[in-house]
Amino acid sequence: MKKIREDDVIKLLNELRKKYEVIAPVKLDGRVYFKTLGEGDVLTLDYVNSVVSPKDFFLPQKERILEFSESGGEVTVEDELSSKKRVFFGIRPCDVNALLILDSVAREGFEDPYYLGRRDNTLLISLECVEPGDDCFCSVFNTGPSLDEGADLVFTDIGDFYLVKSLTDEGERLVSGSEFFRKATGGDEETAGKKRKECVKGMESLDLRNFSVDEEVVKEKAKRCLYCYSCTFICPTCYCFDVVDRMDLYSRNGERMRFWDSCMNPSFTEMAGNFNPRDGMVGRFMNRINHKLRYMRDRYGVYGCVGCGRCIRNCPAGISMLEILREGVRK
């Protein structure tokens, strides 16, 4: 393994940007983002976790797919498709393993080009965890505060310096091409094994082997539900989305956008005739919940939360995740 010193994080960066575009975590009003950086830019390495998840770098809210045009009888279309080169630094292991579901989600059956695009093309170092966070509990799912799996480097705060473990050939290159990197001793990797456990014993721990939804207590919660979608809106992990052409009749151009969508919005099952399966908020909100933590295990073998906590952090009603999977485990 290898070491860097913690001021050299920044030179680093600053270095990868004659090269790549760099998105990294900075801070906004006293709230860590993760934003694209540029001149004048300050990264924050001290932080929990972003208050919004990076999937807006792979899965974008609002997106063009593609433009399309007509001339005499003949349709051309253009794909938006994305190449540019990135390094996505410091983003949390429970980010990296909702890309890890995205993944799987994106490459089932027909496969999403633009999400991969952007994916392929990006080159991760995740940094983990040595305290968790108030409402975090990734540990009941076993995707995090370590990575053992997903991202090119994982760096580990150990003091003055952050222990580097390359998972990747491209990260070994990243690595080994670098002047900043140095060899770390078994000292180090002591250091940072006792971070992380001591992580660990900060958060929740819930067995989920006898786990299942207990939908009376689902459904009481989901009285308290305002509509807002923001549990959908901000999770690592949602994909929905709705796709919509516009066409300018008289240029006889137009294009296809791609909006996120949520499953908590009341026409997102509606059909033709006004016909509504789950036209009120109680099944909208148990659709998702069992979404979650039934029918995501059943189709790709992992939960489809990873535990950020952001839905708990952002949610007007006080409705908890966490509250659900102790209810759930305690039955």
The other form holds:
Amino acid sequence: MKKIREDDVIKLLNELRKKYEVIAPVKLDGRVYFKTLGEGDVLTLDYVNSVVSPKDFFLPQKERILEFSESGGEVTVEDELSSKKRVFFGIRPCDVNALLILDSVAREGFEDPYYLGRRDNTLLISLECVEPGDDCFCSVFNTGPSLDEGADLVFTDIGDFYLVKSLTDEGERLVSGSEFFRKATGGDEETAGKKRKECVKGMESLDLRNFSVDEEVVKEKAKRCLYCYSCTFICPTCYCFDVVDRMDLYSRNGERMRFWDSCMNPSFTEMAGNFNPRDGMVGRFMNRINHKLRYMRDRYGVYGCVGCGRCIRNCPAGISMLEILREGVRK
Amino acid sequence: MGSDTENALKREARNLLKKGDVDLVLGYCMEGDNVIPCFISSPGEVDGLVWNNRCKNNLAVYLRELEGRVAVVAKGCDSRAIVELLKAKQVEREDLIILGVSCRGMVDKEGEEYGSCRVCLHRNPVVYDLFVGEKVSEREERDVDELESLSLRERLEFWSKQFRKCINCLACRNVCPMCFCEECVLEKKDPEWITRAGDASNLFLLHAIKATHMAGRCVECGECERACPVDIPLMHLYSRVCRDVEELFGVESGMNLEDKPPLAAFDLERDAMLEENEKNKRG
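Could you switch over to the form predicted in complex with the partner chain, since the one displayed so far is the form predicted on its own?
What follows is the whole complex; the chain from before opens it.
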């Protein structure tokens, strides 16, 4: 195991910027966002988690997936695949687990080359949590606060230093090729272990073995849902998107755009002739909860929620996923 | 925040339900540490009602969807939204019993007062059937708008920076008690007025359209800002266009049921309308 001095983290990232695009947490108007580091950007290490989830860098809110053009009867199509080498620093364990869920989705049946291209070309340096946020409940799903798979490197705050654990060969290469890492002691590892334990203690513990979605409880909550869609947009595991083709005035050249959609939007399931199989608000809300807590578990063997708490923090109607879980266990 | 008000509120709610005057009481309850909007349909549930400084939600947003006769707890901004909904014929007055309460400003979990509450000039309900608690004194004057003193270019920069954060979730529209159009220009697909997955200028356009549609209608409850995941100070924009409407037509949104909605009641004889609204104000 290695460690790195806190002051050296920014030096390391600056070093990495020579070879990679580096994505890291920065403050904007007092809140934390992940951003591609540019000149003048100030890294912050003091945060619970980002406002918008890291999925934006793998499945962007909007992206051009291909371009097409027609000339002399010939149509050419060009895919917009990403091969940019990137380092994503500071991603929290819950969000790493969320990416693992998105991977399952992107690999199921048809492969999603746009998403997977970004995933394959991005090194993840995860920052474990040593202090839970008010709305965090990763402990419920075991998706944090510590991390044993999914990232290339895992940093743990142990005071003046970060303990560094490499989980992949690429992570190992990064560490061995840099002068900023030094050998960690047994004491460092002990400190990290203690901090992780403390962090878990500060969070909810729920035994999900007997969990099932309590439909009555969920329906009751659906009544006050305002269908604002924001939970689906900031959720690290929501992946639904829409696609639109945009043509030039002569209908010769165009681009295909993909962008986030939301199952909370009535038009999400609207069909030709205005028929909507999932009409009514309660049905839409029910589907979102069932998708996270039932369908994904049935399909991929893991819950579709990682307990990052973003939806709880942002819900204007005070609807809490954690409360739905509690009720589902209590029942 | 006196629990006297809360108790009085419970008493009135219980009475109304017992007598069968209403089918439902729309108010606030607790869930864990959170204050949440709740729908109470039997006298036995009335004890769950609360009134404190965390009752931030504008309950008027639920009224259009509710069936039967409803008693709604209304602070200043809720009551102003109700006035606007009545003016726009979105709810029936006889289906409502408005339980007016005065507000001292709502605070978030950390105890910080919301931006919309800090600038609020109407903490007392403007319309009600029953009033509980005590009236509070109102601030007389609006704060100086700091953005106003900036140059056009600086303001453009400010808002461009804000809109660059936008993730196009439309939460601002979806939580707004005034946004009740069956079809919304912001996500109409055929024709597509706002380019989906467009660039920064499209987002700017989206917010500009939203703001102009709030002219003369925004009741300054601040729900848009609270729902915005990326903290865009949207209410500032909407308040600003409402100030223009006030100046031009003499109407402050959500204050008077008799006011003609300035941008809905198109009148070439603008002066005649101004006069009428002035008269209403005096009367």
